[in-house]
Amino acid sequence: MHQGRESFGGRFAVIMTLAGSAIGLGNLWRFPYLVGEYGGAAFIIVYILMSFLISLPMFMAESVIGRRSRQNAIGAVHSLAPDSGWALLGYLSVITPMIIVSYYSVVGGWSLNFLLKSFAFEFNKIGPEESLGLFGSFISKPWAPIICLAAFLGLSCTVVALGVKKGIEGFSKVSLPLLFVLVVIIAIYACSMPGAKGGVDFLIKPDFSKLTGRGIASALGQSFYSLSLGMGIVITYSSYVSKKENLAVSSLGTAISDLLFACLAGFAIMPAVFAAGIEPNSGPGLIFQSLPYTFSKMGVGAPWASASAAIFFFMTVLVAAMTSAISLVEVGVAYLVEEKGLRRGTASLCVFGGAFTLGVFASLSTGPIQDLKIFGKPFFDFLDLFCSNFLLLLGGMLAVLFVGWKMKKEDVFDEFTNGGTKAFNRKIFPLVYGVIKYVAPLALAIIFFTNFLGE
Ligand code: PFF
């Protein structure tokens, strides 16, 4: 362990920081859409089962790697399996979040811009066509999205530069409770709009006929994505969790917060979409194209109503994206500080430089260079598909294989039960270990092939 290494201060801090990473753009646009697509409550039931039975044990596996070694992702793997081919897991765990943060921050930049537009009352009187046009014209500009990307990424890197306790923990402890308050206010507001019932039905009416095999694989994939697995984040954050903390409790707390937020986001978004008579389509389009029109409808006769709904909503998107981006940045910073001896500030600047450079190309690929295709896709889409369908799954697979097959079972038991002192952890260990060793690798292989065949 490195001298003077920081730790999170207690259970609340641990859950807020881990949940801060988990709760992000994935909860706000991907989850509500999937719920609608695959049979409403039927999908939610399967999602809950997948989260607790498969993704949660995977989360525990990555937590064990992090806290056992108390090092950055590369150092962690190296210290637990020196000079072996497992080093690939360490490298992948640092490279993947570096790539992801570059295009994730492009979307973070869009949310910053839309928040500013909300403050300027720009969504007050727009029609559906204008709503689409507003987003399209913004992302096709060369400079404005890049400036927003720089601001979003700069803010995230600044929080990381401030340190694990002062920066990351301090920011998460304030922003996570704020996110829950905001999303509850929006959900109440959205559900009380005339015409909202369609959206509520869309979310809660179980339709098992729509729950196909692909729907089940999507539920698992989404719970995996949402818990920020397979990309070194859980390893890195858990390395700051004190040896006294109960890993089962912090993992469970994170999974429950993430699930609750995803459901609340569904109730905040879908009723508003239905009330405005908009088709619930997939992708960031739902957030940036459809909802501004919904806000304008809310404000008939009361411009402040539109503006405040839009401000609350884009503030939620921005803060949720930022706590996730911070966790993505921290993985690279922890590596540069501990393995390369850089200071935190310099390391954050390096990560900013690398992610910004890649992010500029991702940002330009939604406009000026959209015709420049890689494997038939614009650069932004290519990065997203490559990371979500390949790198993340490979990282997740290596992590569970590492804990299940490489680490000694006694060591995993010792770390998970705090030296055998936690009775509940001792009880559930055989189940958790069995999932990590056999079920999780199989489940990841299934998602991989479903994605692959679907392309
Ligand atoms: N778990 C976060 C989210 O759902 O938005 C963060 C994240 C996960 C970012 C996976 C990127 C990613 F590929």
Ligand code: PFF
The other form holds:
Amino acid sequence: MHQGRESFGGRFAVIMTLAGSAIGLGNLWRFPYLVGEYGGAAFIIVYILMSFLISLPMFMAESVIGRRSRQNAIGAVHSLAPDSGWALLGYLSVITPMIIVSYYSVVGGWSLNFLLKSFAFEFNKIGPEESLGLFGSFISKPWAPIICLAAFLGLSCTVVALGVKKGIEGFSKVSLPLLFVLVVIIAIYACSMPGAKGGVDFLIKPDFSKLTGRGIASALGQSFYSLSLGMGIVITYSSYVSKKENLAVSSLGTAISDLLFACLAGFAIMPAVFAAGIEPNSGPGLIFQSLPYTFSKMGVGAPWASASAAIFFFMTVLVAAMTSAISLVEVGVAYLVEEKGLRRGTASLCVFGGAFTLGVFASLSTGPIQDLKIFGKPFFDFLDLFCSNFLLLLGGMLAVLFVGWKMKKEDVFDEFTNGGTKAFNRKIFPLVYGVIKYVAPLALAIIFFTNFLGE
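Can you now output the form predicted on its own? The one shown was the form predicted together with 4-fluoro-L-phenylalanine.
This part shows the chain on its own.
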């Protein structure tokens, strides 16, 4: 452990920061369009099952790695398995979040732009077709999305540069409670809109005919993506968790918070999608296409209502995006600070430079260079598919194999039960350990190969 290393505060701070890494655009942006593509409630049911049966034990496994080592993702593996081939887990855990934050920040830039449009009253009195065109017009431009990408990524890196307690913890403790309040308000209004019933039915009535093998793989991929698994975040954040903290409680609190927010996001978005007459499987731009029309309906007779609602919503999207982007950035920054000896500010600037460079290509692929494709996918879509359905699965597989087969069982037990002092943890340890060692690797292998079989 590095001398003078910062740690999170009490349990509230731990759950807020861990939940902050999980709650983000994965819930507000990615979850609704996957729900729309794979049968609505059918996808949600599989997603919840995957989260509790596989992803939660895996979250606990990565938490054990992080807190046991008290180091960054690469340092953790070197510490627990020195001079071994397991170094691949550490390097993959740093590379993957750097790729994700590059295209994730593109979407964060979109939210920043739409927040600015909200302040300019641009969503007042627009119809469904204009709502669709507003988003398409913006992402097709070369420079505006790139400028927004730079601004969003710069804000996220600035928070990280401020430090673990002052920056990351401070931001999460304020932003997470605010996010829940805002998304509940938006969901209540969206469900009350004319035509919203179709969206509510879509979320509560499963259509298993649309739930293909790829859909099940996407449910697990989304669970990974949302809970920040396989990308070094849980390892890094858990390394800042006090030895007194109960890992089972903080892990369960994070998973429940993430699932609750995802479901609330579904009820904030899907009813508005149906009310606007937009196809629920419209893809990554779904929230940016449906919500402007929703806000215009609110502004009938009261333009201030439309602008206020839009500001609230896109502020929610922006803050949610930042909580996750901050955690992605922190993985690389922690590595550069602890392994390369850089100052935190310099490390944050280095991560910004690398992520921004890759992000520029992801941004341009939604417009000016959309015809340039990799394996038939635009660059943005390729990065999203490659990370969520492949790199995260590989990283998650290595993490559970590391805890289940490389680490000593008594060391895992000692960390998970706080030296045997947590009675409930002792009781559930055999079950959790069994899932980590046997069930999770098998499930991951099945899902991983499903990605090669198509629909």
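So that the term is clear: the rigid core is the largest set of C-alpha atoms that superpose within 1.5 Å between two forms. Since the model is a prediction, treat every value here as computed from it, not as a measurement. Residue numbers count along the first chain shown, from 1.
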query	finding
G215 C-alpha shift between the two forms of 2 Å or more, rigid core reference	yes
I65: Cα shift of 2 Å or greater between the two forms (core-aligned)	no
Rigid core fit then K197 CA moved by 2 Å or more between the two forms	yes
Cα shift between the two forms at V35, which is computed once both forms share a superposed rigid core (Å)	4.3
